[in-house]
Every structure is written in structure tokens, then in C-alpha cells.
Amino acid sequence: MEIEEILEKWSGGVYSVSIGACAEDGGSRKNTVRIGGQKSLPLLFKEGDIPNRPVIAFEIWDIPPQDWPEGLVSSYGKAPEDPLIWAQMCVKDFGARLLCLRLQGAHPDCGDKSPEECARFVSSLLEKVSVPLIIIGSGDDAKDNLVMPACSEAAKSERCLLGCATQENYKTLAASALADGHSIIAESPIDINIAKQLNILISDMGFALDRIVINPTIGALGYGLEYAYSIMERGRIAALSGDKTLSSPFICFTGQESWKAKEAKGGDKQGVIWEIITASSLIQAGADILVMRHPEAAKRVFGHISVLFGGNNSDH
């Protein structure tokens, strides 16, 4: 007797977001990265189209990392001492197609770089590497409100992804990204209702919903991963059910959260495994961008993505 295959039919989908602009789009990037576009839950290819694979973005800082474990920093040799060389290494040696720049040097406790200094660094980085950029502030709201508009203007026409906008501090970043043609990261504290409300607030400023990427503020393995997974799953089901305010792709700062765990700091090998397992779990939850730190972890997760997706699509 033949068993009928039960497939879910969804009325909605996830918006597709493009990062980076090539010459024909008015930018200078050699490639673009497209995320989102799903019409199905993660990896259920028979239920709906999944046009784009999850993408790995290598995280770099504008200063040498101050709170990374020594084994993590040394995986790049001496490159982190010069962030521009570090960025080039990620692209040339590790095959990065997307970089996530964290402007940590702008933080008042980490150098207090001026907006002009940060903007010059962004311009230099765009000259040194040809891949698309995610640009993240230092985490100090007052300083980021000065720095991010300058960096947004420095990267104008390059269609970057800027972050992170929060419910308490979104207007300045949203206005800059809107004026300069970038997309935006909306950050919510593992709360689906806040994620929805923030998307509404940003869209009320004239920002198209298909230019917003949600940062659900994930936890790493052993530190809230299950809760983050369930929030992402609820958001994705809402999107597929037709809720356009939750139909944004997800970005997960996997490396940042993984290397906070005391277990990850227990040894270089263990830290790499911690980041790999966290990233692999989030792929199942629907992550579209995984911001990773250790090159070996990124390599292993890229291989895992290739196995999972096989010949279902060609992008990564």
C-alpha cells in the first residue's frame, strides 16, 4: 500500500534581501549575496522553494580584538593587528563572500574613535576587499548615533547591511540607511512581539520590509539556544502563514555568543566545536546569515551547509 506524503501548504514567505552592489547597480562589489526567499520551513524542500542557502559572514573588528580568547585570535596569525590585512585574509585565504565589520574602536572604552576616523576606515576597507559588508556599531547607543551615519555615507551605493537598530534606538540608523540605500538589522531581545513591533516602527519611517533583517539575539549551545530556536521557529511559521511584519530573514551572531561560553574558553578545539554546533543548530531554526569568528568553524559549517543543501540550489 502506497503511503501518501503529507506536505504543508503555506500562504506566505520570507522576503529576499540582497547585500552588496556591483558596478551595474552603482556599487563596486565583485559579488552580491542574496538571503531569504523561503516558501518553506528550513530544509523541507518538497514543501516550498528555498532559493538561497544560509551564508557565513566572517566577523572582523576595526581594532585588534580585546576580549577574544588567545586561541581564537591566533587562528588568524598576526593579521588582527592590522584590520585591513585581517579582512583580506578572510577573503583570500578563507573564501569569505561576506564580511561583518564591528566598529568596536568607536566605543568610549575601546579607543573612542571619531565618526570621521570610522568613516575613513570603512572607505579603506571597501577599497581593500571586494565582497559585500555588514557594518555594526560598537554597542554604545550615543556614540553609534554619531558614527553610523558617517559610515553609512562613506559606503553609500554599496548596499551594505547596517546594524543594529533596537526598539529604543532605531531612528537615526534607519534614516541613514534609508538615505544611503542600505538595508538594516532590527535587533530584538529573544522576543517575537518586540521583533514584530520594531519592524513596524522601522517601516513606518518609509523603510521597505524587504530591506530589514531580524537579529533575534540568539544564545549559544547551553546558554539559551533552545529558547532562541523556538523564537526563530515561531517567527518563521508566522512569516509562512502570511504575517509580512515577521517575514524578514534572520542574522545570528554565532561567533560572538559561542565564544562567551565558559566551555568554549576551555580549549581551542572545544571552542571551535561549540561554535560549529551552535551554528548548525541555528541553520535548522532558519538562520540566513551566520556571523562566525573561527575560520575552522566556518569551514566546517560551510561543508555542513553544502551537504544539507546538495543540489537544491547553487548559492552559499
The other form holds:
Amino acid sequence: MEIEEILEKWSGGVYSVSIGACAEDGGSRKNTVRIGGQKSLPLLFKEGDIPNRPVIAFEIWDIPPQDWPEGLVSSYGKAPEDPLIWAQMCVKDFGARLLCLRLQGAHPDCGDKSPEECARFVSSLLEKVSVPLIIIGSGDDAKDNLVMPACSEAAKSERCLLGCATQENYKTLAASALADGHSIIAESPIDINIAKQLNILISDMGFALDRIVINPTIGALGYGLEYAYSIMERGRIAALSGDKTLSSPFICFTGQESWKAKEAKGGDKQGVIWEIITASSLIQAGADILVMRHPEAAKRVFGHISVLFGGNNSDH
Amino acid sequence: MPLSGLDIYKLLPKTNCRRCGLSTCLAFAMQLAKKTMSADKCPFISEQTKKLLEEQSQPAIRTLILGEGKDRFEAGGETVMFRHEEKFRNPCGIGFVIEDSLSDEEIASRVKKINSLKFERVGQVLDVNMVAVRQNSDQKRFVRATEIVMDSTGLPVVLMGSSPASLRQAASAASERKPLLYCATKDNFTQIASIAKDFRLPVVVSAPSLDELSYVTKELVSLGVDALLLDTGRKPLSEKIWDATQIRRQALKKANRALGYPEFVMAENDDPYEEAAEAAVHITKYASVIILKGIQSWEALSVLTLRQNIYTDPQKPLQIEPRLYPVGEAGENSPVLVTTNFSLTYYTVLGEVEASKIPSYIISVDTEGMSVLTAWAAEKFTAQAISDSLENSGIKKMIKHKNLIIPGYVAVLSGELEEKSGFKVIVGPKEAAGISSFLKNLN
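Could the form predicted together with the partner chain be given as well, to go with the form predicted on its own?
To see the whole picture, the full complex is given below, headed by that same chain.
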């Protein structure tokens, strides 16, 4: 007797979000990156369309990184001393097709750079590299509400992905992103109800749902990874079942979390594999963007994605 | 399809005689559906119905015991597709392959290394589970390699013979350790079945398609061999995910007995990073035994940690006993930190306190395994709860000062806590990563 395969029939799907604008769309990027659009759970190709692969964004800062383990910083040689050179290295040497800029230098404890300085940095970065950008604030709400509008304007019509909006602080960022044609990251603290609520709040401001990316807040391998894993699985099942307010792609800050782990500081290989496993397991839960730190880990995860999706390495 | 309470009700006498202890047959049927009572409680139930219910009460995916002695472990018995639906039950076994073409010394030293892959994380020991011996040459060498492995480890063994004759020889030599036979196929299953029956051993069934797999498992069951694992062989990774998903769906959603067995995966790769990333896929997507090649401890630690994460019960976070924990040679002037009894929180704090090399006391408050912010939001980590813990821990007799360090995230508790406890509250860092430098700069 032939076994009849059991296929789930989903009524919904994940919104497809495009990052970066080329000349024809009024921007200056040489490539764009498209994420989401799935009509199936991760990697179940026979069950529904999976038009886009998960993508890797290299995380860079506007200042030399602080609190990064020595082995991680030195994987970029001396480049991080000059963030613009660092950014170019990610693109040229490591093939990055997407960068995630963290404006850490704006933080009151890390240099307290002015909104104007930050905006100038964003402008220079847009000149030096031609890949799309994710731009996130320093984590200090009050300061970010001054800095992000300036940076949003400096990158006007480049269709960046700006973050991170939270339930307590989303209006300023959402208004800027909306005015300047960017998409937005909605961050919720490992809580699917807050993720949903925040998406509703942001869309109530006039934001199209296909311009929102959810940051579910992840824990690294060994540090609460399973909570994010299950929140993402539940969110993705809700999306496929037709809940449009949870149908956004996921961005996971795998580098940031992995390199906080004690194990990651226990040796180069241990750190690299910690970031790889954090990323590869979250791909199974539905991660769409992996923001990564170590170039070797990024390269390996890129290779892993190619293995998962078959075919060659044409689209980083 | 599993029977519902109403389906079962139709098969009962419907006399509401109460002999089962419940007031109606319907109530009894509901309990049978939930598998909280057994059909024996009804004296009037027909033999046929009883048999049907017994079949029904068997788990959809078999649980197998692999190996013998203290290192044996259970595989399978899974009941859900997603861990948030309930939990994943039996952590997948992680094993390592050993080629019989290695020299005796190489085999022994490789096994020694495998034995040493033990780690402690958040109060749990993480260890590996199996050694797979693979035949590359003649029968004699295969048996010899199996013997060396058995002499060097108590871990359960997988015998990967290249012919039924070799498997029989090795199985005979290793029989008291209940090795797992690899593998039965559509071509050799009668011979493998006779070895499995003679020595009462579990068997991996290998076939590229689910049709062929279920054909072989049915044949084996009819031959009296039913301790089986399923393997769909080497394939592109996305096809392996599809197979594993289908096998679990067939077992859970269609109660397809022929596929109701744990899954076995050979995931060897020469590159440790790639191998670990693939192992991660199999850990999250339904494998019950995963055989690898790389025995470096950094690879094993990452794989075992992921298994620990994925198999954690989502309803029951790992907890430690709430009490006072001295770190280092803590004395009457040592700082006192308070945190929750969520294992991850406690061990992260502990790691940072140890790293500071400043002897300290940590008091873990009973927050039912919630982390700081969650426990605060759920009112388990309140000024009163912390104050009570201070009182009950006996800390007051052990120190000369009255300073208490609290997590930065609950700074808002400071005032009330000072009032209730009589301690002076010092607000510590929000993230544990800041504790070490915080302690060093305390004075």
C-alpha cells in the first residue's frame, strides 16, 4: 500500500519584505534583499512556496566594538578601529549583501554622539558601501528618539530597516521610518502577545504590515534559546493559519546573544560554533534575518543555508 | 486516528451501572480517551472492544531502551510535532562512529575521548550516548573492533556490519550489551530478523522511501521483531527534514503503526562546523538517535547544549533549590547578592561572581523557576519574598554588614525592600555580564 503523505493546508503566509532601494526605486543601493513570503513551515518545500532564503546581516558599529571578545574583534584584523573600513571589509572580503549598523556610539555611556554626528556617519556609510542597511539605535530610548529620526532622514528613500521599536517606545521611530520610506523592526520580549500587539500599534500609525519585521528577542544556545525557538514556531504557525498581525518575518540578533555566552569566550572555535548553532537552530524555527558577528560563523551559516536550500552560493 | 470519547462511548454497554466507579458510561469513555483509566474497570466490555482500546492506548511512537546497564537510554515515545504543544520527551541519543579499519590503539583512544565528553551546564550533566562500530574489512576485524569498543566503554553500541553474517558474529560477541543492529533492508530483513530474535536486539530499518520502510517494518513485526528504529539513508538535508516530519505526522496524526518508531540518522561530516549545524537540524526536527563523526569537545558541547535546550519541558523551567549559596571562602564581610531560582539565571550569576574572584553569598529566592523580570511581573520576586528569603536563609547571622545587591531590573523594589528587610539595598547591573566588574568596584 502506498503511503499517502500528510500535507498541512495553510490559509495564510508570511509577508514578503524588501530591504534596500536601487536607482529605479529612488535609492542608491546596488542590490536589494528580499525576505519572508513563505507559505509553509521552514524547509517543508512540498507544502507551500518558500520564495526566499534566510539572509545574513553582518553587524557593524559606528565606533570600535566594546565588550566583544578579543578573538571576535581580531577576526576583522584592525578594521574595526575605523568602522567605515570595517563595513567595506564585510562587503568586499566576506561577501556581505546586507549590513546591520548599530549606533552604539550614540549611547550616553559609549561616547554620546550627537544626532548630527550619527546622521553624518550613516551618510558616509551609504557612500562607502552599496548594500542595503539595517540601522538600529543604541538601546537608550531617550537618546535613540533623537538619533534615529536624524539617521532615518539621512538615509531617506534607501528603504532601510530601522529598529528597534518596542511597546514602550515605538512612535518616534515609526513616524520617521514612515516619512522616509523605511521598514521597521518591532521588538517584543520573548512574548507572542506583545509581538502581536506591537504590530497592531505600529500598523495603526499607518504602517503597512509588509514593512514590519519582528524581533522576537532570542537567547543564545544554552541561554534561553528554546524560549525564542518556541515563540517563533508558534508565531509562524499563527501566521500560516491566517493571523496577519503575526505574519511578519523574523530578525534574530544571533551574534549579539551568542558572544555574551560564557562558552563563546572559551576559545575561538567554541565561540564560532556557538554562533553557528544558535543561528542554524533558529532557522528551523523560522528565522529570516540572522544578524551575525563572526565572519567565519557567517560563512558557515551561509554554507549551511545553501545545503538546506540546495543549489549554489549565488545569493548571499 | 485516535478514538475520541464519543467514539469509545459507542462501544461501551451504555447502562451507566457505575461498576467502573464513575456515574455514567460517557464519563468513563472520556477517561478512556484521556488514557487516565484502563478498560479493565468495566466488567461488561467486549473482548473485541478491549483489544481495540489496548491498541489505542499504545503510544503512537514506540519507546525503545537502547543498551544495557547504567548508560542505557530511552529513545522515542514522542507525542507532539512542536515542543510548545507539550514537550519533547526522550532527548535524542548522540553517538559517534568508529571505523574498524583503525588500529586497536586508535580505537581505544577514540573511545576514551568519547567517554570523556561529559559537561556540566546549569546543574545538569550533559553526556553522549552511543558508539557505532562500522565494518570496512573482514568479519574477524569487525568482531575484534567491537570487542575493543566494548572493553573501553559502557555506552550502548551500534553494530554497522556490511553483511548479515558479520553482524551475527559481532552480535554474538556483544550480545549481553544489547547492541543495536544496523541495518535491515528490504533485501536482508529475514536474516537480520533471525539475529535480532536470537539475541533479542533492536534493529535499525533502512530504506529510502516511507513505503519501503513500512513494508520492511511490517515484515519484521510479523517475524516477531518489533524493537525498531527508522532510517531513510543519505539524502539532501531538506529531504531528511521532510522524511522526519512525515514519519512523525504519520505516527501521530494517522496512528500509522508501521512508521511509529523513533528515527535514526547518520549525520557524519568531515567538517565539524557543518556536522554540528546538520546535527542541530536533526535535534530540532525529530531524530531520536544521531550518529556523528567529530569528537572534539567544542563540537560536542554545542550539540549537547542544543539537545538540552530543545528537550527542556516548556512548562517546567529548570530550577535550583532556593537557599543561600556561599561562593568561594565567603565570610562576614562578603557581599550578598539576591537572584531567582531559575537555573539559567542562577548559574549565569554564579559564573560572573566566580569570575570576579570575590567571595560572596548568593541567595536564590523561590520564584518557581522564573527569571528576574518574569518573576517580578508575576509577583514572585517581590520585596516581601526577598525579605522572607533573607530571613529564612540564615544570612543575618553570617555577615556583619547589612548590604544587599539586587538585580538592576528590579531597582524599583529598593524602597519597599529596605523597609521590609532592614537591609541597605544596592542596585546591581541589569545584565549578569556586568556583575564581575560591579563586584570588583564595589568599595
